[in-house]
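The chain that follows stands alone, in the form predicted on its own, written as structure tokens.
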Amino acid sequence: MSATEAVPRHPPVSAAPRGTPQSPLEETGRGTRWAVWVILALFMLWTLVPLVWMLMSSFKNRTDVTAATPQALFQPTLDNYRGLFSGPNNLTPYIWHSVLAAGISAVLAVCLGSLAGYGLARTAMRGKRHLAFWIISTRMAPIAAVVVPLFIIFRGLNLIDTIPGLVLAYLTFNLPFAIWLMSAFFAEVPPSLEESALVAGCTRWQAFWTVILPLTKAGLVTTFILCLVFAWNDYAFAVVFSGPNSQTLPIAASQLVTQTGVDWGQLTAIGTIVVVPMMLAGLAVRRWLVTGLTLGAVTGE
């Protein structure tokens, strides 16, 4: 018997068709991916369908909005938006008040939060973690617990029904959040970078301004957008501290719900005006927003 005949011959192994799972583990992984896609699709429907329906309803006339059967096909009209900017329902002052109060409070929160967060991240002291937790715990306090003390203080300082009063009210909740978030970003920056800047002749402020801040641009944008959204959507502070001279968009929306009925067309129109600017702002800076939420914000420092 030759050596060739002594070796048993096995049938050739054929490759599995493309798309066929190569192993049970691969099949399980594919099933998991499908489950994730289904969950994401359901979440997108849950999130987007109400927004799309609100946008569509804002272009419907009164008959289509209040129809017993929902109308998907209709003749678009701008009457609801015209009604918001004409006559007694002029929305322009409310928009201006919201822009001022939310914008100024967000800018101040980022500026002050950056300085305090940098000091918290770079200062070595006993109990720093407890201090950081105490700062963010003030953000966790219910609004009802701080409304009455703030109202007494603001009334004594003549800040009721003023834009500065709303700005300070928003800062009471935005500033602790900004400090906590920015301290996490500054903790991610190696101290050796600013030490090199100090050796090169920079002052502490120059090192902070020219080296540290550019490296935490994602954190600055993230903090600003989140603080802006919190202030823009606020109703509790606005209904307590604002008045005819400082009422914001959420207050204007609540005034459309009266004892005689609800103007659903204008209500959906003002809801669109409230939601769309913040969505556009988030989409414009989504790259920085995603980077910020997944980098320093998750460290919990």
Contents of the next structure:
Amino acid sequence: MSATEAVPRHPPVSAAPRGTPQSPLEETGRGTRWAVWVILALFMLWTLVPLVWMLMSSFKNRTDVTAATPQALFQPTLDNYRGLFSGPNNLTPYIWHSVLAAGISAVLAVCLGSLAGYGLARTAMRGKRHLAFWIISTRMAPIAAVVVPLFIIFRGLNLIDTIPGLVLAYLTFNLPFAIWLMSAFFAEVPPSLEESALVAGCTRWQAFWTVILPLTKAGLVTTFILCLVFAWNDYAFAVVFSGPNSQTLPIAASQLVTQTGVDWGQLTAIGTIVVVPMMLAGLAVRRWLVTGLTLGAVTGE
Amino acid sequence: MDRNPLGPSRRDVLRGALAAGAAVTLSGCGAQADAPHVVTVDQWRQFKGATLNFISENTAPTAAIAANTRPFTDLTGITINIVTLELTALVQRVALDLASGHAQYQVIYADPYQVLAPYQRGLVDLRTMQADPNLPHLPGGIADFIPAQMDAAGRFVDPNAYYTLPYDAPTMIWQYRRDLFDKYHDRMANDLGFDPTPSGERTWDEYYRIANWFNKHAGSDVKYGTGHQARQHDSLMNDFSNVLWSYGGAYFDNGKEVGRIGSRDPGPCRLDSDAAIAGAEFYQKLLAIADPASTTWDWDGVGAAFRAGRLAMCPNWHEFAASNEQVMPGKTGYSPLPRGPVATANMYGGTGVGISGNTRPHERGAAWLFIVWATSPQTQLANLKSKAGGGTPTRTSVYELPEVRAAEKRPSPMPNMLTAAAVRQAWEPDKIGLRPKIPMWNECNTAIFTQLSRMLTGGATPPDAMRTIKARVDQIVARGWVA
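Please could you give me the other form, the form predicted together with the partner chain, since above is the form predicted on its own?
Complete assembly follows, chain above in first position.
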């Protein structure tokens, strides 16, 4: 008997009758619902206004962007973006360094984090909880506490001002996070599934690869996106470990804070360039991201 | 499962991994190569093929040099990579680089207070380079640098040694709306009873009265008479210090020398003196009639507000002149800051370029070529003309060039030169404002602007704020400094 045959057939899903509450919120009174909508609207404004403002400012000229009375209507210009890709501080290498360092470190964090997280979820070793806490506690250490020893190690290994150095630096905070998150996802998967796979003749690796991993797709995507965002936005490690050959986008942004002022137009243009790819990545995988961030609670996975 | 007796055991695999790791580590720790050196009669070409890294704050001269490094490469055959960072990040990076024993950055933008004073032992005494017969000498020698700047930016403790060459020279001056002062001159003079035209002969009290006059009578032109960089930030210490010194206050005994040459042990803080408290009281009074947004502005904020037409005048760094002229061509005037009851002071914020002590001999020589070239009269003139930079020269000879002299008047192709008359006075030894050049200044500075901010927001009276700063600074200084 195959696994599919064992699952009882459900009646097809249809829309609930009109007026039937679909959520606890709908069961509440009109006043409560209005209050919730207002709070949500305020939260939306709180999060979106700065982003929209940044986007608009990136198209303003030098006078408009620092005008005493902020203007919503203005003559748009691409000068700020042009300025970023011409002249001595061309942004292209910074983007390339960011893509490489953040991308590779996120991929490695997910790969290694999955393996370690699976082992952590399934092991019955003594002190498992302590080990799990120790792993995540390394993520809690303030960056200032680890920067100096890491710098000395990296200097000894000639990893300063290299992309592999940055990848390794990002892994120091992404890997514990990935292990912790993935172990939580693996713990949600019933062990009976892999036991069935083992009984059916799979090796432990095959059970992991063909049965367990596909079931934690939401976790993999969530972990990858979060690791990517952490590394993409990192400034503290990049400022210490990067150099002329490996500077990333957040460093480029900081360079616009000059002795004689801040170039707000170009700063908001860089901000837009930093934010947009991450927003698009988040939107592209939002289905798995929402599921993953709630550890499957939304869809019941 | 049976283990293959002929195959490697788990212990063997671990041993192998450890050995491989150690080998990689040791190979990585190998000595770094020096820069190439060729024997040639042309001293400028002897390090052809070398690559230098220069770490700098994003300043006008660095922007100008970064926009066109070709002249240096053509002259020397040396490639120069320029990394610009915000000052705090730069200090952190330089500290790590100096402590590591290797010079990733051979050329260092050495802020006198945050790099030179705390890490002077990590910088090369440039006298050794100037004395080397195999290296080109500084054109005009160090005597061509403006003396007060040479001392403030280049020296530390030893009055003969110099560790950096003055590279930029932002200085706080009085920036005002010349069009409005012209428009209201007679009315103001009549109402106030003195000639309100800004100059170094005006007093801070007169500055206050002028600002108040604008508040009351010129609302159709500007919102406020004055604005200040009074955010809880380094800028607040700068803005306050001008008033403090002009009232006769000082951070330490022998404050002028501690500012000019520097000290590792400046003695007790003197901000609890009557003069310092009087200065703080005036500063609080001045800020009470200033644009209320002043407590949220650093130099960039007050500069933007001034350019936006919100203020009639403000103290700010003179290199903002280029932005002022861009937005309000012909409308701005510049003068030294007002004097107080005791003295006059214009805060100096210049910096030098130095060479890392971790450099190897040829790297060091190549770095010397770069700093000689970067501070040479020709490069400073090119920076002045650069659209990417601007800045202001640090050499007397450059200010005497006919085309630079001509640029002091409108229409000026070098707008920062419109401030030349003001800064020339501001850099006189008795008028330049020099904060204490001590290794622990960064921490003291934080204590100072934090308490000043409390004072301005009503959290402390001026005497309380000054006494609290004194107590905190004394603690910091007593701890000493090891680097």
